[in-house]
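One chain is shown next in structure tokens, namely the form predicted on its own.
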Amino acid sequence: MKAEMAAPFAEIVQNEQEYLTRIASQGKRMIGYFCTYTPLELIHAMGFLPVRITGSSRRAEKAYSLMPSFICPYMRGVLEKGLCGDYGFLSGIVQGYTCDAACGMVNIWEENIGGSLFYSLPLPYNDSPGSREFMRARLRDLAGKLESLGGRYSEEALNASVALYENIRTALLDLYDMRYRGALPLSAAAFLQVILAGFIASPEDYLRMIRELMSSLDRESDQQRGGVPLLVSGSIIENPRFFEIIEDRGGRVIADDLCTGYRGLQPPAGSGVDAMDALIDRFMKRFPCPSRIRAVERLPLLLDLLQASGARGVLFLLQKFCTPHLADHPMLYREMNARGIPSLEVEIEESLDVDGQFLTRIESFLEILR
């Protein structure tokens, strides 16, 4: 594998502390966000820099006083780092609402962290124009948020943002098309560090490194890689660890369903009258998470990936505590079984320790699908 190519893309991940003092240094104001429900576009739009919250692979010791030990790894990571006061160039936070934990570390940030902006943007569950009415509203209310801040709101910067947002996603599908072929000469772990690095970097940055990346890949020859395809399935993903050893005992990601991939990719933008439109449209119609869809809806979808990718079993790779994908499981399960679809269920903690129940049920699983 080529791991170089995504070197750039792995230091930003590795020194995301100092890469984004540096960008506070110089003035650039940044608002964070926990998950790919948040208007990015129109944040950006508006002179302001999304951040994605990253979790932490520290010991949570602080976290402890002010939440439950029944939260997920990644949430109990989020707020260990606030806490420890790596995230004080914020100036607040955005977030969609999507899973229980997620909306109320909005009010715990609030509270005990500090900041001057902490909104959480309700989403409608179904697509309708009243819907659609609702969420133009509540953006416009966001708008006049992040204006209170100094952001200036235009409709040709927000379409200016839109179109950027658009070329980042189309970019990094190209890269997933190239996975279902064989055809990416990265690793499933530098692939992913491609993807985090995406969640710090200023989209202008990003671009320019994605299609810098790609123009590496286009001088490389084709070679199709060995190992059993899998998809894997889940939430967040942070560490390259967990795929390093599926793919050191034989497997290969081809095709993956998180919130840290091609979740948060597809469509890569959406159409409508304005910028505004655009942005709505592609919320309605994205990819969707457990939290927003009952499973049986998402079926469908996970089947579509597994044909276009050629994966031949799914790994379920679910933080402990995540309840809304913990709640799809059995039925997502039970109907795979049914097709004859080999699937197996991990439950991890986002740490830099893989244990060895994790490495004997990866070979098991392996061995089956052998």
Given for the second form:
Amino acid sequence: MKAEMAAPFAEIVQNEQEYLTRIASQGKRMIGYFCTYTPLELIHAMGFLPVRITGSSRRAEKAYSLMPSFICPYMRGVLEKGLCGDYGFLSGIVQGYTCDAACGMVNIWEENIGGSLFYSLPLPYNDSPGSREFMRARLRDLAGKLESLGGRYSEEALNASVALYENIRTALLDLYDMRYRGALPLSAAAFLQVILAGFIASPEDYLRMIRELMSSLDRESDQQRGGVPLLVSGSIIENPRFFEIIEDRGGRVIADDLCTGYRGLQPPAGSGVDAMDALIDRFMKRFPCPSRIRAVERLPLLLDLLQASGARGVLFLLQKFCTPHLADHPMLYREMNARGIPSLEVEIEESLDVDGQFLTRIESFLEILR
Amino acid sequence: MEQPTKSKKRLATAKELSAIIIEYYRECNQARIEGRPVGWMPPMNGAIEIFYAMGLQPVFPENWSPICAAFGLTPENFRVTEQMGYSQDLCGYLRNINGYVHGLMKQGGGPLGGLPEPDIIISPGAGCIPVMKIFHILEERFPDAKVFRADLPQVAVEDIQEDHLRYAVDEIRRLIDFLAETTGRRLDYDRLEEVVILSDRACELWDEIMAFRKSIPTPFSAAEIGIMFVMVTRQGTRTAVDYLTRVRDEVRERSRAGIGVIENERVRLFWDNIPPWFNMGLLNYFEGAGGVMVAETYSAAWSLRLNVKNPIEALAMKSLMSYPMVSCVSIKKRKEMVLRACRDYHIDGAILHSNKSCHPITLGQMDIKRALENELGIPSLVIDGDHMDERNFSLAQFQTRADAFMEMLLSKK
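Alongside the form predicted on its own that was just displayed, please also present the structure of the form predicted together with its partner chain.
Let us now look at the entire complex, which starts with that chain.
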């Protein structure tokens, strides 16, 4: 394990606020988002840095005064950080409508924390010429709103941003390929830091960092890592401790279906007659979040991932109260079980101390898989 | 300790409702026998008018949940769902209907003749996530049903623009084509116009009825809100208009005669969020101390008018508006609506039901609470509960807190 290779990424994650405050002090304006369905390329092309608002690292206190206890820990942490002033540098929030909690949070943030722009982008559920045309109209509307904040739209800039994000995603997917081949000398915890840094860093810096990482990996070369290969499915995982425990106990996270992972990367880009078209095309072809699609349609994608990666079991690591994932889980469990694929469901609570029950359950699960 | 109760109704017309409910479900089952295509769909959109105009039978699984709650079937439905591995943290509507279609329905049971199997499923890409997931489950449960994958943008009412409307209109047209192809029935646009006129008339009557609640004392309370059954299941029919006309007449009469819900109305209350269907008697609870639940958020979903000159566009607009008006798509709008209602209905205190089964309505309640206090000086009581699952509700805790709240409100009088 070469944790030090991921050190520059971990440093950004651990010093998120200092990093972003420094960028803000240089006059860069930032737009926050919760979900990877947000059109980052457009926000970036118009001169803003899109920053994913993180949350799970913070224990909620103030947040309870504004939201009930039965909303996912991620959103509670997000609100806590917002209320503590951690994101004072944001000009606003743009969010693709995925889950109800995120939609509510855009509103609560606007009411209680403030900013200049709060925009929930309605995302089509169907792919058709009409839905693409509608999405184009909405993206144009969003561009108009960003212009009112001083942003500037140009086709050239959007082309460049689409290409930049494509390069990032392609590079990260190369790392996934290496992981499937057992040739990625990074622990899952370290790899998570690489991914998380991408939600904070400017994409230009981030691409450079990934390329540096890849060249150092080439030099190091690798021998196969051991451990029982697992696929981890869920929404947001921010705490690397989950992965440390899995790998300390003899598991190996080889693939994922996470929005802090593979789901936000595939495909790296779309195609179309112009950059906006390509953006829409990518959205339509995305490796889907359960909030957007039926469990029965996710199943074959997960089976493909299992096959491609060689994972022998699935760990459903779900945010407590996360309706899209919880509603899909029984069907996915049943179908996996019918195919002889063992799976385990663990719900992430707010507690930052994940060792206790998680450790016991993962040990038993790995025992079954050995 | 008091046991769960049904709500106490004072309107004679509210008591007529059970006959309308029975007749509706009889018609649903009769449709299956007669070969009239049955479609399961979410409520609060324009599909209902299209169905009635085409002579098809709409069925609303979401509405079935309050029926199951009223008949005490929810615990069994939850048991079935939880045995299938579903989390208790999921919306109670989802857990109830899933349990029903995989349990009682398979055994041919259920009250009111049960639900007829669907020939068609209108599966929404719209509204809240639990509703979408409910329909995904139903698609799997009824593999022979033809599925229409609807798509409607979730947009704040105040932000609806031309492109939202155009897309929603296209979706309504696509639905009409789908139904024609699936059922072999063509839509008669003159008939649709009649249906939309009836639907709009129902909305107009709804607003008229709600307006009488401004009277002091109020002629009826949230305990009678079951009358919205006709807005959910019968919009676009003569049945809804005739029934609501009778309700309006009775409410008007009571208002003119100064007849209140209770003899001495001392405190006027507002209910936010879906009521606890398993214990509707809670809406009467405050009456012992002189409190009447004068108004509620949920009725706003039908407080919209339809442009009868352009039926398709009217249905598209209705489809776009209903869900955002009662959810967290725009907390600003909901806050504005609650404040307006509390002002118009002369409310003294608000009960905010922190509803574990409904995240979209519960999110933003604290902002509404603060606005009520700051802008209108109206205090609120937050109660923890669930619109379907009584395991998430403590009656004793509710009573203690409700009593203290009433005491405080009375001391201000």
